[in-house]
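Below, in structure tokens: the form predicted on its own, a single chain.
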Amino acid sequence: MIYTVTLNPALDRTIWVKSIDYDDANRIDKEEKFAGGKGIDVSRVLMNLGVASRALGFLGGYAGMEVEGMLLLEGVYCDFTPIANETRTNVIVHVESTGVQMLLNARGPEIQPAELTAFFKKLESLSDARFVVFSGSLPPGLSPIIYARSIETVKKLGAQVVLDTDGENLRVGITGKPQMIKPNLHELSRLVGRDLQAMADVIAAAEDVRREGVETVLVSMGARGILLVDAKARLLAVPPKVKVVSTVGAGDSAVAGFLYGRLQGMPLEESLRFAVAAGTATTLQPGTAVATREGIEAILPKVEVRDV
């Protein structure tokens, strides 16, 4: 089984506008909501792939049951540890005229003593997870060391790891030694402490991050693709030029790739290649919106992948 965590999910409200006129109001052409979060969308593209997974994490409030109610909607299943105050709602704007969107991310709800060690009690009973995703930010109070020992629970049990998130909580979380970490460029500038542009230096930064004990480092460049990084390869996989509608949910959608193909028992290149496939994939998808398998599917002998 995979399990998906996603400690501070959000309700996003996704809204268009024709234009952006400050001081005066400005009418809203058209407005959807989603079930947001990083762990939360990769259990989406897996199910629109076909594979079961299990989404867990904190929900609390109305806006909470929203968010379960649409991923139950989704055919997502759903196991999230309850919280007494309100779940995080986002807001996401599309300016049409520009062309340019804009994120307005909320801080999330402050989590109780006794809902972690919920939390907590829940992870040790994860008996059947072969993977278990850790994904995005992390609720305002809690400490980055959750994800450490959230990461060492699950390996106890057997479970393969993958950690995909920023800044301190990506620096202490990869103590707890996660099998794989998905930064995209900017992440592991700020996880090595350098800014890392020619390919080279790219590839340095991930082996720096291999000898702290992680196995596997996926890096998500944009149009210039994933590279992977681990013991016996270097490998750099490049989508086609497409034109992009939104970012969001890219990075996840491409662990999602990944790991369906791990799970297919793909070779090492083919599951890259499905990876920059679904990250390209739903890029093109408007909102919050993932991507599909019809989408992965169409994309995937375009991606190109090669030694470096």
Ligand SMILES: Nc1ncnc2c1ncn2[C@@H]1O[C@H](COP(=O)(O)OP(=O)(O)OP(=O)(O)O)[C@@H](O)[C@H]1O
Given for the second form:
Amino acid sequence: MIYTVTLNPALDRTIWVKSIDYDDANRIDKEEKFAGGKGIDVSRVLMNLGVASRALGFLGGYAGMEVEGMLLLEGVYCDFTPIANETRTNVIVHVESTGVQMLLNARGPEIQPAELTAFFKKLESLSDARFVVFSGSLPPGLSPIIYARSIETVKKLGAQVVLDTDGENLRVGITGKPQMIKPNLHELSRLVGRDLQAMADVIAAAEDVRREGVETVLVSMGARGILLVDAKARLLAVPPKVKVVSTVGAGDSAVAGFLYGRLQGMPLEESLRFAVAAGTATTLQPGTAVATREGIEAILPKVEVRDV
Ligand SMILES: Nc1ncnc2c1ncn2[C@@H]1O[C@H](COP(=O)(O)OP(=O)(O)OP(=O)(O)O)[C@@H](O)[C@H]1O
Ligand SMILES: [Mg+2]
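Having seen the form predicted on its own, please provide the structure of the form predicted together with the ligand.
What follows is the whole complex; the chain from before opens it.
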């Protein structure tokens, strides 16, 4: 089984207004709710590719129940750890008159020690885990050491681990030695503490991370594609030029595409091609929508993979 872990998921609430009058009540024209989370997006893309996965993490309160209910309706299997505090709600406001979009991101609920224990008990029980993907930020108050410990826990069960996060969470998470990480250029640059311009700089940075015990480093670079560095290969996969609609979830889709290739037993370069095709297919979807199988298959033959 594949497990995705989203420790700080959100109920994303999008609101459309004609304009904003700061001294008066503003009428909401339309609103939508959506279950948001980076691990959750990996599960969504895998589902679109016909692969079942189970989404784990923390959910609490009414917002948490809504998130889980929406995921169940979409067909994503869930096994979240219940928490006493309420799952966060992020608010996205679209102002039609100006075209401005405003994002209001909540910090998220505090996790009680007993809830963390329950989550670790769950991790320890994942004896059928083939891949476990840890994505995104941590709820407030949880130390990044939680990522390192979680990774060690599922690795002991024989799972392959992907870590996709940023800053301290990535830096400390790596000490748990995940087999794979997928930073974007900014995340990798923050991790190694230097500016990354030329491809040689990016490769050197990926090699530095490999020396910390990560086997495969996938560096996503937006329209420049994805660089893969492991013990045997240095590959660059470049997507075709496309008219991007929304990049939300592109990185998560790339992770799902890569895992799909590995699960199907594809060679490394084909798995990387799948990663890029999935990422780029998601950029052609509006808002938070992610790639479909048809979308991915349409991009696939246009992705160029080469040694670097
Ligand atoms: N402008 C673009 N044109 C074509 N493909 C793109 C573009 N931006 C992103 N992609 C595709 O999506 C993949 C992942 O994108 P990116 O490097 O932006 O990830 P990310 O920053 O981790 O994204 P996320 O915000 O989802 O975490 C890229 O490797 C590429 O395949
Ligand atoms: Mg990302």
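Only the largest set of C-alpha atoms that superpose within 1.5 Å between the two forms is called the rigid core. What you are looking at is a predicted structure, and each value in this text was computed from that prediction instead of being measured. Positions refer to the first chain, counted from 1.
With the core superposed, Leu300 shows a C-alpha displacement below 2 Å between the two forms.
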